[in-house]
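Presented as structure tokens, the chain that follows is alone, the form predicted alone.
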Amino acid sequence: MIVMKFGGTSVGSAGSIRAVVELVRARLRRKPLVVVSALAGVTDALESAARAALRGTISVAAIRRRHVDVLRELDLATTLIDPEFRELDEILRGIQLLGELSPRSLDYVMSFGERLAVRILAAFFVKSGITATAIDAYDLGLVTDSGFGRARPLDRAYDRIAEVVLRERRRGLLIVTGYIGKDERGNVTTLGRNGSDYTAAIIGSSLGVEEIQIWTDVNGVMSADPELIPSARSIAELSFDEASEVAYYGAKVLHPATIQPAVSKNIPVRVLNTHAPTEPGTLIIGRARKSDGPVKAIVCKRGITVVSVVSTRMLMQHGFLAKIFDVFDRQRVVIDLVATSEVSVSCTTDSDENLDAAIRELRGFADARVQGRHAIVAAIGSGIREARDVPARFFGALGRERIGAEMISQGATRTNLSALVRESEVSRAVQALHREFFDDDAACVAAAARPASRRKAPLAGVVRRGRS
């Protein structure tokens, strides 16, 4: 059995649709179950109809043309999705007459996409002679905190999942909503952006399948942004360490958190083309084979916020870092990077949700400042903790650019090497950095396939540095 996910632009348009079902009809035999996002476009259409309700303004009218557009091009009944828009105009009245929109109230709005999506899919298959049921993922047994926004699965809910897919497959083919579930209260809850991965990896999990595939616009995991480097290419494996890395430091293919379920259980993640499904993509495994250099990919993280506490009190003081963390924990504000010396902590995080809050109390007994407009820049490969020159040729470029690394950070795993640049450097930085790792060795191998009367010096020059 296999867990096939499709994007919001795999799904965006009468023909990708087309090309979905029949990916999906070529791996009946492996038991697919699909798992659906929006179509492209719709959730931030969604959010923005919630705010204009807030605002005393209702019209989904552009959402349900772009609905209705896509089922009169695949020939279904345009009433299919009749209900959901009566529910959802439902919820936007309550939110003009209230005055108020709440985050409970913006994760139910929000999940529309994904439903409309399920049924617009499930629909198209049976009209292509698969018997298929559109099911949203809390009625297939997604249970989840009450985190709005960026909601966690209970653990029940992997065997609740379990069990209700065993009992629904007699139904046929399985289109599940991605990106949303429901707390114990009922209420429904969104995973965070690009959570249908997440719902994907969660089922898979559940179900302990041979495979969980993302399929997307892209021909897999990338060596950097190809919005910023169009040489970017595609990786080939990367190991569950890695991939968490590139995950969480920026690769619009994989929610951060994507990875986690199924490392548990030591499911490969497959990233693959809609619109190019004869590409390989990029297979995610427990342990993926070395790559010909130490760094797979460049990654960045834009919207970045430095705090930093500062007090003569923690010289020689134990306790002061935990009392810090702890302001962190009870405001639930998500750290990244961290320095410290003698008498400072620095950290960053990628959200000021709670932020206020958690600056008042630390102020209560330190000097706390806070800097946005930063970003972090990072190198991901497995081969970083064997190859001692990673370092210096990574501060190099940044170097060559004059580009200041205000934090540096390497885990403890050495897989990721990062550095806190400002946000207006941060293009410059991953080109710098992909030029060095990635588009000079391929100039080093060019230069050692001459012959040697025909090389130039400053590739001969860099050969004999040994660069692996």
Second form
Amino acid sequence: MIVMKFGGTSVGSAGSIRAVVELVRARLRRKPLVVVSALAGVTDALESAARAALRGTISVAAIRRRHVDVLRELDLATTLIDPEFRELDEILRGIQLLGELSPRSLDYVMSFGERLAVRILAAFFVKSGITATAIDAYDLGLVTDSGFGRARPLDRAYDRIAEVVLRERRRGLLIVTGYIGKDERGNVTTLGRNGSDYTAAIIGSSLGVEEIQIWTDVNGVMSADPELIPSARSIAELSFDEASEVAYYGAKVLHPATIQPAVSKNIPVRVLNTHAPTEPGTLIIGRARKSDGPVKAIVCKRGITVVSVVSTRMLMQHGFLAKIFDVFDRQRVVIDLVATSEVSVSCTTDSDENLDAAIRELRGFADARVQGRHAIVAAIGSGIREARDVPARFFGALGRERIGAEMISQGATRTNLSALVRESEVSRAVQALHREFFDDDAACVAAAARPASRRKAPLAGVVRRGRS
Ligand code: ADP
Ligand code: ASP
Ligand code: MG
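Based on the form predicted alone presented above, generate the structure block for the form predicted together with ligand ASP.
Complete assembly follows, chain above in first position.
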């Protein structure tokens, strides 16, 4: 058995949906279960519709037209999606009436993209001669906690999914919603943006499938975001560790939590291109082949805020760090990089939620400074462990572009080397690093042209990395 997950761009148009059906048809022998995202752009549109309802305007006409156009092109009845639009209309009216948009109602609204997509896809499979059933992941047993916007499956979800799939498979090919679940009270939850990858991994792990396939719009995981670096190359193999780092540091081709359920059962994950299915893509497995160079990918994460806690009085005192992290922990602020110096502790986070409350608490016992608009740029690859020249090359490349690294970090597993830069400089940083590690000719030219005085990049701070 395999799980085949198709992202929004793979089901964004009638043409793509036709391609999906043929890809699945060619793999029926491997007993696929299909996981689907919302049509490209629909989740964003639903979020805007929820916010518009809060401001008093109900506007779903464009979202409806988008789905109706696809249904018409596929020659399917446009009434197929009427029940979902009736329900969506009701909830939006509720938001408008109450003048209140809770994380719970936002998740409910944002779940409709996947719910619409599975119904359209299943109908088109049936029309194409393949018996198929649309099913919402929560009806398949995907029960989550109540962390709206970033829900996680409860342990018992895994057994339940295995049970229900076994029963439901008699109804033919299962087309399951990505991204959504329900908590124990029956509220719809979402797993975070790009969460359909995570759904595929949860279901794949529940069933112990032979492979989880993530079908997207590029040739697998690439050496950098191809939108930023058109010459980026596909990576043939990534280890689970490398793939987690690539996803965590912002390559949206994979949701950061995707790998974890696959790791627990040692299930290979293959990232493939719906529009170029013969391309080999990327295979993510426990032990991956090495690449030619030490670095496999250059990734970046924007929207980073730096919090620096300064207290000459208390810094070196017993329990001071614990006090700082206790604040972050209680306020559920996830910390990424941590740097300590004699007079300050600097931490980075990508979450805005509760950050103000955390800062207020920190200011109760120290001076806390906040700087927004930063980004983390990282080189990922297990080869970094053995190659001693990676830090010199990494900071040399940034230095030649006169990009200052404000914090640096090499994780304990040493599969990544990362630096904090200004957000305005991150695209240039990725380009410089990609040139250094992947474009041999450009790297040689740059090295030869480099004046000796510019060989050092300015660094500040020795860093440990933690994720709280
Ligand atoms: P899907 O709709 O299939 O889930 P996403 O848009 O979520 O697709 O993810 C695929 C996109 O991720 C690509 O189009 C690409 O622009 C972006 N991306 C960012 N970093 C990388 C990377 N390192 N490798 C491949 N794609 C990347
Ligand atoms: N549709 C959701 C999103 O746009 C989930 C996904 O695409 O994986 O984030
Ligand atoms: Mg995605």
